[in-house]
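Single chain ahead, written as structure tokens, the form predicted on its own.
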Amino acid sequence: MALKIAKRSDISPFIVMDVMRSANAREATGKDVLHLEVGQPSTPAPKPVIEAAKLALDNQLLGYTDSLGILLLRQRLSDYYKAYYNLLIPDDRIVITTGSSGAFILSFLSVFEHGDKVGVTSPGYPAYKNILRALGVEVIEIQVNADTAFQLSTEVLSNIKVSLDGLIIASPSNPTGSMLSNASLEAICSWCDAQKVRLISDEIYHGITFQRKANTALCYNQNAIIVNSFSKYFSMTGWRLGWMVVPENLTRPVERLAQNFFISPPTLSQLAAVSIFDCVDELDTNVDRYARNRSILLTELPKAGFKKIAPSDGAFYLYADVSSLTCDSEAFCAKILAETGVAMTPGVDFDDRFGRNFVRFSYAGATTDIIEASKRLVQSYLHASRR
């Protein structure tokens, strides 16, 4: 008789990782792939970060650090909040984590009990609901659509029939790239305070915006938990480093959890990341490339049949309605990969209900790849239209 497997593991896969595995398998056979499926910058970490890592490898033991992270990195982040948001955030409220994934686990464990109800938007980043469900938290999916630019509003929140214990927001969001206005963000923060709902704000795409700067929920709600990452704007994806900003009374509870779950964040990554704040000009050049890539796709994708695209104000994603092309986005993406070598993510990863009608494109890659992918998609669509 087989030994049991815990029910908490019976959650949905992170489908973008499955797509990436299929794309890698194609590459292993010698065929090319244009990676528009995964939200990973094609640029490496800036040179000062790499040099700092080399220096640390040569001169440091690289043992454990404090579970909250090295003080110098937390101080640099405190300075960054002052420079970028004009907010004074003491370094003792900043927690360095093993990627934003580690921050979500610590956030959820520190403020939600088994059976609590937490609101997440649909479409939205799938790991929110999958982690919450694995922890025994009840996920309340809040459907958003093109009518609200795929973002929440207090009107939508007021129509929820259950009492929430928590709410997760993201601006810019994944998969759409849409953003909350400052007024909407402030209203949601005030609503959470009034309703005694714990707010968790995913801000990992801050820095990657095209018309206006994203504001942090900390401007409007000091009880909010902020999750951010060195992966996206800071171009350090594989270094697995993120951070949280927590209310003062949560620092010790989070520290106890971090001590037992993770011991400490990756030491080498922390030492290297101290230099990242001196690289803003290079990082902003990356954002300029994302803007060019976005412009190319917005021009070319309609020629390939992707005519209804959600507003993309930030991050590096486009979310396209493909209901005129397919009723099975997963099979559609597999077919496109097989026929053109262009990898993209089916909407079912982000929305259980309507995701079969959507796909997500990432434009974090090289501009040459975006141009070639657009060309192949247009050719494939024109060829199919002639059949």
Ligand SMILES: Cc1ncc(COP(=O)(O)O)c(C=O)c1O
Given for the second form:
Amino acid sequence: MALKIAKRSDISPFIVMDVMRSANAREATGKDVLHLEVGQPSTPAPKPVIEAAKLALDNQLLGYTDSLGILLLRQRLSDYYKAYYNLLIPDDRIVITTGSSGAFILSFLSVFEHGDKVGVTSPGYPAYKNILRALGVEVIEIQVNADTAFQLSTEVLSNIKVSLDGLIIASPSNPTGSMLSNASLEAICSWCDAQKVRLISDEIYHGITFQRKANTALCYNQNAIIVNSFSKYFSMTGWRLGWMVVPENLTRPVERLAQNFFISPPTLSQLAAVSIFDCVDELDTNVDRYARNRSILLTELPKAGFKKIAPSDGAFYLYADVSSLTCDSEAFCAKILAETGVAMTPGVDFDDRFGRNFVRFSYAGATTDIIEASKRLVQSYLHASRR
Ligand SMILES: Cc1ncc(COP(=O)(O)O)c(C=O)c1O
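Moving on from the form predicted on its own, kindly provide the form predicted in complex with this ligand as a structure.
Shown next: the complete complex, the earlier chain at its head.
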């Protein structure tokens, strides 16, 4: 007789990871794949980071660290907030985590009770709602669309019928890459303060923007929790390292949770990441490549039938309305992968209601791959239109 499996594990899969598995399975049979499905830089960590890791491997014990992370890395992050945002954030408000994914668990557990109501946008990054549901928090999906550039506004928030305990925002966002204006960010932060709603701002795509720098919610909301990561701009995805900035009175509760859930974030990655802040020139070169890739796709995708693309101000995604091509984006992506070797992500991962009409392209890869993928998509579209 099978023993019971806890209901809390019965959450949606992270479909991007499922698509990546199919793409890898195709690659294992010797067929090529152009990976426009997964949102990870195609560059390794910068050399000084690798050198620091080698040095640590040779010379350090690599045991546990403080649960909040090594002081040197927290200090370097504090310096980074001064240099990047001109904000003084003491290192005792900075918590190093196992990727931003680990930061979500710690932040949700530290501020939300079972049954609390937390707003997330739809479309939005799927793990927010999936983790919240696994923790017994009620997810309030707030539909956003092209009318508000797929971002929240205080007007949208004021129309929600339930009273929220928390709200998660991301600017630039995944899957669209759209950004909140500074005025909107400030208004949302003030709205959260006035309504006593705990704001969690996912700032993982800061550093990867094309028109203007993203501002942090820390400027406008003293109770906000900031979640960030070394995975995207810093090009250290598999090192599984992120961080949170928390209000002073949350450091100890988060520390207690981190001690018990994780003991400490990965030691080798922490020691290596201390060197990343000296590599800004190289990291900005990656952003230049994303900008080139974005501009290639914005020119080529319409020729491949992807004519309605959401505004993308940052991150490395384009979110395209494919309702004129299919009413089942999952089947559509599977067909394109089989026929062309181009992997992309169906919108159902990001939006339960309308996602079957959308697909997401990631342009974090090599420019040669983006050019080749565009060529194949255009050929496939022209071929299908001739049939
Ligand atoms: C918006 C957003 N937040 C968080 C994450 C998780 O990143 P990590 O756990 O690697 O820091 C991702 C990954 O794609 C993301 O797109």
